[in-house]
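Next up is one chain by itself, shown in structure tokens, the form predicted alone.
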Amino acid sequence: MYFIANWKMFGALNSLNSLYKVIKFSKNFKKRKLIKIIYCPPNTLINQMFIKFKNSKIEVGAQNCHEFDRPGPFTGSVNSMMLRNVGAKYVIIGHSENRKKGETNKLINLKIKSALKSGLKIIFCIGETIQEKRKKITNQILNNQIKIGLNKIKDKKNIIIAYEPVWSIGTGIIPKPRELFETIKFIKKKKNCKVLYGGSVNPKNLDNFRSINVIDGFLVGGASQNPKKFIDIIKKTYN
């Protein structure tokens, strides 16, 4: 099971001090061999986090990358090679917050190709809006995102899909268990790979997900910024 902490625009150097709790937990947890913990902080903390986790099995990822994999005149941008160079092993691509700002499926496809070329593993986010859900075209939207986003990518062993319904992110609203089961099953039929769930995941609502045996882990936003909450999510997954 994957437990991915997406810190979003959160964290300063002193935020790393609390991570010793997660490191200690990851070493002592009885089912530690069954879990993979990945932290995706802002770019400013990737290297420090990589150093912090060096003697643990916790890995580090980034939250996005530029589609161009070589140096170029792109002020403020960071490419996949640069991320790899500072210790990232994963990168989140296609998050709805970036799609909202104009990232298209074609651009996401270029970013995934670039990141794979640099040796990064991909956390590929897909999900429908509330309007698309109401129109009952969720599967159509997800199929389109997968088809274009992974176009001409033959080897998909380094790609994890994170299903994040846009209407659930940061709202506290989560899909009904049966609905989520069917959606994840649909995604797995399209692409045989690990599929995580993301969207308002926290320790209080985790019981709603435990019965859904097709989920391969969680992409956790706000709750992952608090070590206790993040640890509780992992614990409750197995209790």
Second form
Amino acid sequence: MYFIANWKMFGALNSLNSLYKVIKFSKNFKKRKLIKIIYCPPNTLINQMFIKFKNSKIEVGAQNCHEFDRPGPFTGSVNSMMLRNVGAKYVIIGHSENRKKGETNKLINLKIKSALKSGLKIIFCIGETIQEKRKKITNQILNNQIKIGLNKIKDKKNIIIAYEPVWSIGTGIIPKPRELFETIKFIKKKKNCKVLYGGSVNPKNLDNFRSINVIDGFLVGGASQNPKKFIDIIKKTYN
Ligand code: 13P
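Please show me the structure of the same protein in the form predicted together with 1,3-dihydroxyacetonephosphate, now that we have looked at it in the form predicted alone.
Starting with the chain above, the whole complex follows.
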């Protein structure tokens, strides 16, 4: 099971001080062999985190990258090679918070290709908006996101899909277990790879996900900034 922390635009150098709790947990947890913990902080913290996690199995990822893997005159951008260079092994691509700002499926496809070329593993986010859900076109939307986003990409083993319904992110609202089960099964039928769930996951609502045996892990936003909550999510997954 994957447990991925997406810190979004949160965190400063002193936010790293409490990570020793997660490091300790990752070394002592009885089921540690069954879990993979990945932290995706803002770019400003990737290298410091990488150094902090050096003697542990926790890995580090970024939250986005430019679509070119080479250096170039792109003010404010960071490419996948640069992320590798500072210790990232993963990159989140296609997060709805970036899709909202204009990232298209086509651009996402270019980013995934470039990041794979640089040797990064991809956490590929897909998900429908509330309007799309109401129109009952969720599967159509997901199919499109997968088809265009992963167009001409054969590499399955370096891609993890994170299903994040947009209406669930940061709202405290989570999908009904049956619906989530069906949606994840649908995604796996389209692309046979690991599929995580993301959207308002916290220790309190984790029981709702435990029975859904097709989920391969969680992409956690808000709750991941608190080491205790993040650890509790992992513990509760196995309780
Ligand atoms: P929340 O867990 O804060 O709802 O965020 C989910 C998310 O967007 C992770 O990528």
